[in-house]
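To begin, one chain is listed below as structure tokens, in the form predicted alone.
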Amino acid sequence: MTETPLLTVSNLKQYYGTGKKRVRAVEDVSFTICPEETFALVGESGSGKTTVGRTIIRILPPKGGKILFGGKDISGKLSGEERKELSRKLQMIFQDPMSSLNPSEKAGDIIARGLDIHRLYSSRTERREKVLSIMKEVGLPEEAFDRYPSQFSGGQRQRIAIARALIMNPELLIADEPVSALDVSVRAQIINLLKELQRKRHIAMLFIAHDLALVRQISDRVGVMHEGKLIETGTAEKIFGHPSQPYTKKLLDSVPVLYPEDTGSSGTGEV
């Protein structure tokens, strides 16, 4: 990991609506992510963490502040070519794999969408080979190429979504609650897969979640969001061992205790 940030978010603002109905969803949020680092944003539903991720990837145009990616300002108006370049380097995995996959497309075509847009193959044979290679990497069988999303389990659908993102060889992956819609039995498999792919491909990750147990497992640094503001940041060790904000302590107290001798907490419920 280097000291030069891959992503720098400075005083980011985002709101919905206008006039008296305007709701401030994100207010003056600032953080950095270095190459190969995992930075987690945590907080309760409605805290603004997903809005931050969607603003960084430009699903939502920022209402204020600055976003630098690879040293380039991406917070202003982008040309079509700039958007295409950004989409190659910055990819997102969404919370619900079923709603994020086109039900009328076969898995192979869903995964190849980025290749098609950017013309990253010279023949249909090369296209298929690239798709089958990433499918194998995420643990999907070859026969999945010609099947539809409805024919897969939730965990398999999320593997398709991961393959679709990683086939572009991004530098930064935004994972927005990537396992919250999955059965408990497969969550650990997907988290371990993300960690292995990140290590193998040397990519950075913004991991958005409300489940602090998962965040502790996967993150290098953590940012805690509350009512649209980033109230505390630090290493995972610091946040989980020595939180400075009362709200962070409240979140930690609500995490189920797996190893009481390590945490010293008596929390009983998931955030």
Contents of the next structure:
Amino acid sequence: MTETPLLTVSNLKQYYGTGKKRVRAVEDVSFTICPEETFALVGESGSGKTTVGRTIIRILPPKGGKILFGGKDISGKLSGEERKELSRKLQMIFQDPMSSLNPSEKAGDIIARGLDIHRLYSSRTERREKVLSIMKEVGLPEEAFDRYPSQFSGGQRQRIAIARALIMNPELLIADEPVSALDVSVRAQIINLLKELQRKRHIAMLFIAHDLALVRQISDRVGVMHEGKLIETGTAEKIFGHPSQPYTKKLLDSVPVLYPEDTGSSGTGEV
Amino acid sequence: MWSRFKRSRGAMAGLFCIALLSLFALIGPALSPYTYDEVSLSSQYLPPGAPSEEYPGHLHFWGTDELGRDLWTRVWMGTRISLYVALLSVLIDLTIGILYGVTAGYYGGAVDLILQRILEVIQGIPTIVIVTLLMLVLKPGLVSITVALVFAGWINLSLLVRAQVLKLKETEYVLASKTLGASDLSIIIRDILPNAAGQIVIMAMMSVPGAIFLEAYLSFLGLGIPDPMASLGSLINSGFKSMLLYPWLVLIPVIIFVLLVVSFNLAADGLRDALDVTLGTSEDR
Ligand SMILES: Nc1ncnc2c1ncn2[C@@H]1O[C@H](COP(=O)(O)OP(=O)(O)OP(=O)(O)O)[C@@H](O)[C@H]1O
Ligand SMILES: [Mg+2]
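Got the form predicted alone; could you also share the form predicted in complex with the partner chain?
Then the entire complex follows, led off by the chain already shown.
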């Protein structure tokens, strides 16, 4: 691709702990993501994928390297204003939709949180309408507005989390294993929903996953992580067809690669 | 939340009892012609239901004490004091305890370290020492009990709040709020406190009996409510001395005291269940 990248990460470093107990979770990771592109990060458990995602969205301050987002350096110390501005363009979906939703708030209020923070409405009615319209878009029924997270299925909870992120109209969405905590039967629905929303809203996506078959199905480019380092990046065809690194080959061989049919339906309800 | 609370019979009974006791504490003394400190040496140790000598046609519902003072009036005046102490301890828990705990837990690091050291120092001084020192500047009475509670009554709750905040601030829904640009205040108010509310309420409610006991203890040492004013604690203490001969002098204040304490516990339990939305999975479907 020849476009100017939306996100440029160069030599990103992240550690946990200090002194002897320091864990080098991410070391010198560099990659780019172009507008509307899906870039997947794959790698075994503990390879640092989540850490990369959380550092980019600045839940964790980077310990080294540079993050350019929309041409702006966001790797330094951010002021409250800069943080707020960033949150309008960069959003995240977490792995476990049970722990990422506040159990004491109603779904409608959880989804409206971004609107509340950025004061994006002038009346309660407008707030409700905005929430209901995004709920419809992610396939949640209107009655869901007044229910608590514990009253939903896993798939529906992830739809709430997606709605909460999308209500900000982000340019880049970080999805950290968005379906791995879900029942196998609803995974395809959530993936299709994400793809559809991405196409409709022209969002770029950093997709973190274990499931290589899934990655092959939805990503344009892939980065392979191993022990905190990004050892190979390339288009999905190249990584899956002609991996250049022995580790990538091993990773590909270790999973029975299935090519599930694209299940077509955009899935607005649970099976 | 209210609908959940209503569903719990124990909690409703507790709340009803607290309301009833409060009502009587308010109007009880006015229902009899006597004042709490009216001495009548001709009517000492009258049993419950005895007719009054000074006011023909009136009864001493609950008898009289060693100075001929009307027990009904004195018990309800004492209940007022206990309720005041209860209210005060809840208010102190909810303000100082939460503020201190949230600040220490949420900001952590050096702030937490300093706050915890200060707390240890306060905790190290026995309440009785504080109260005795207070006596040098204050007269025994409600003011000194209030100051004692303000000084040390909130420590347990602040420790609980701190622990809860430390745990909750690492949750993914707090991280999600951060990625949405939420301020610290908004995270504390919407994400952290509501999820700690159940624990906080129980703890605050459970500190009530302790505070009532503290008052009784101080009264016993002559550092609490001074005679002729009475609290439930001081009534039980003085009634205890003549328990075998005049059992009503201790039984009646004890019954009211127990009712009060049990009601607060029941209400605390009900409130916890009502606040704990995560428990109510299937009820509302
Ligand atoms: N909060 C933390 N404190 C200390 N070490 C951590 C923490 N979080 C992660 N680590 C360590 O950092 C490394 C990278 O973890 P990370 O969660 O980024 O991996 P991952 O690729 O997302 O794994 P998974 O596929 O299991 O989600 C691991 O060695 C992990 O043990
Ligand atoms: Mg992870």
